[in-house]
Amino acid sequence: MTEKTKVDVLVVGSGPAGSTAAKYAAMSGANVMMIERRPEVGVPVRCGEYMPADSEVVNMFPTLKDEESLYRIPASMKCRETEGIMLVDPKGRETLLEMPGYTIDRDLYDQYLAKCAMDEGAELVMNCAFHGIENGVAKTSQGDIEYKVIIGADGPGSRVARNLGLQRNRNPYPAVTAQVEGDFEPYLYMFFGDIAPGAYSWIIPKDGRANIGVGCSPRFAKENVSVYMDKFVEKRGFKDHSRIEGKYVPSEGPIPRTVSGNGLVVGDAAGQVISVNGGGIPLAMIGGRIAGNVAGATVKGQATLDDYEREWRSIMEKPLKTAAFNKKLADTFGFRSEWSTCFCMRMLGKRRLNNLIRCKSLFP
């Protein structure tokens, strides 16, 4: 890269927000930069590697339209189908929720939806970190970038969110995540209470191995999330595992505002994460696609960035507000002890169970 470059669109952060929304605004004809800190996309992972199927996306976000387009990619990199949800409490009681998914191997995937973003022209920069902007111009750690529109694809700690003057994830929860090997049942297992605090731990099966991982909040948690996985590792007998990789993951719903001047954020830096179980990728790839399309169109003159605002709030908006209100009432009522957890499982039952993971109203 030169020292000063001058793009149309410039997208912070190669994940799946930013591979999307390099992809759409290079396929409306705008010049896109694309710039990653990290040496190699999607390494090292931090995710839980879990899709759930097009049609548990769509129930989800009703009026998300086109899915198939989005989520399309090459069966090869389904790791492994996957039949439904395991919620354990604290007591090892069982609520199996049927819902369809499959597994895949986040690095390989963050990959394929990057290339996919430079086959339609994108271009990718990486071991380029974003400093900050000044005067409409992105300084980052090889060289000045212009820009007529800046998307901000950089994870809950946004630093594209707060030189926009937008507001950054509050209260954040620390997660963490590794690899074993051995084989699993067909299904994702959730367990509350017993050994993450306000969160949970999993287990989500691959081929031949899992991805295992536990989170918790600060709020109720007395040790740090490593000590919590150390815990989840040894009750549940796994010898060996890969190199633990921690992140934070957004817990309180949207932010407020997620367009400011000429630059937006989107997925994780916008709160587009569901509050109840961490889930992001799908979300980030809707945010994404609106936030492609819009600031292609924006350089042509002919939208504006609040246009993505409208876009993305009228799929997601309620529904991750309705997430972020139940992981509120779980956070008050079921994560006092392990009794309250067992005892509001218990009350709530396999239907509200069932509310609770897709992002619906608890009651009636």
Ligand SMILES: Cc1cc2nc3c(=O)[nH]c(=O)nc-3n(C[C@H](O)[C@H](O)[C@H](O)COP(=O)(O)OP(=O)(O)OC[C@H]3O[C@@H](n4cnc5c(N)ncnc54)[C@H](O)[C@@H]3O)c2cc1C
The other form holds:
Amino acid sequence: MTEKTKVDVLVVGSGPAGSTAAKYAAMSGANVMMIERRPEVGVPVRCGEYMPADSEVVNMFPTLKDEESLYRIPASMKCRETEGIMLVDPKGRETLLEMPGYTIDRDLYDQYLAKCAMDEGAELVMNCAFHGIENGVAKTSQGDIEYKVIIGADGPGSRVARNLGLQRNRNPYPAVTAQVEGDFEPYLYMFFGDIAPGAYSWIIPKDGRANIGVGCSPRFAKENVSVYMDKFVEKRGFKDHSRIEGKYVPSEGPIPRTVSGNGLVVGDAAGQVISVNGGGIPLAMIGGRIAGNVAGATVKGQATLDDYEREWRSIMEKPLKTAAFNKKLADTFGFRSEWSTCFCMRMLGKRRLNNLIRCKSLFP
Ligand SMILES: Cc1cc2nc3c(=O)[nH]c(=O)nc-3n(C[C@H](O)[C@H](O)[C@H](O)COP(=O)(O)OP(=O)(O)OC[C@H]3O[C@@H](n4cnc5c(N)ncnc54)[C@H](O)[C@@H]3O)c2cc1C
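Switch from the form predicted on its own, shown above, to the form predicted together with the ligand and output its structure.
And the full complex, kicking off with our chain again.
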């Protein structure tokens, strides 16, 4: 990068939101640069690596169009098809929710998405950290970048959001993950109770491996999330696991505004995450496609960034707000004790738990 670089669209962060936004902005003819502070895209993996089937994404977001092209990946990139989600209450009672999905290697997945963006002409600059915005110019660890539109796809603690004067995610949850070897059933297991206060621990099957992890709510947890991970590993008898990696997960749904001036935020940076389960990859890509398209059109004078705000909200806002409301109900009634967790899960029953996991109203 030269001392002062000029681009049409600057994308900060090369996760699913950033790469998808960069791809679609480049496809619309804009000159796009994506910067990433890490030395390698997608590394280390800080994710459960679970993806719902396309049909399930559409079930959650019924107005989403052309999901196939958004989530199309080479078949070899799918580690394993999964058949459902097994909810396990603190007493060990299981409820199986039929829900097709698949698992991925998140590092390879992110690298594939970044390559798709580059194939469309976006430039990727690694080891380049965004520091802030001064007089409309992005300050980075590799120099200044002038842009017409800036897209903050820089994850839950978004620096771009702060620099644009947008609200950052409140009350993010810590979550940690690791890989273990072995044969596992084709279900995503979610364990509730003191093993993961206010959230859940998980086993997500891959090919001869599984992704295991724990998330917890700062409001209910008495200890650091890694302590819960140690307890989970011990309880399930996992012998050797890979290095534990962690990150934060937005827990309250979308932030109030995602556009400011000539900037916008997308993905985790915008709180585009399902509060009841922490899932965010498909959403980051829905938001990323809209962000990229609108940024590209804005550069050409054919749109304004407010179109992004309107479009993503028309697809995702209602389900995400429903999920955030359901999460509040769970905090108020379900997560107070192991007894109340068991009681609420029994009261809800399979039909309502199905609604809960799919961002739908619990009542009537
Ligand atoms: C432990 C854990 C398990 C999860 N499991 C799942 C799951 O199984 N399924 C699912 O759908 N979702 C899961 N999620 C959520 C999912 O990982 C996120 O929703 C998703 O990664 C959001 O994508 P993103 O592109 O918005 O952000 P990220 O993937 O966080 O990408 C942001 C990128 O920006 C870069 N960056 C940050 N700051 C800067 C800066 N200042 N300058 C330059 N670059 C910067 C980061 O290095 C990163 O590469 C999980 C989250 C956690 C923490």
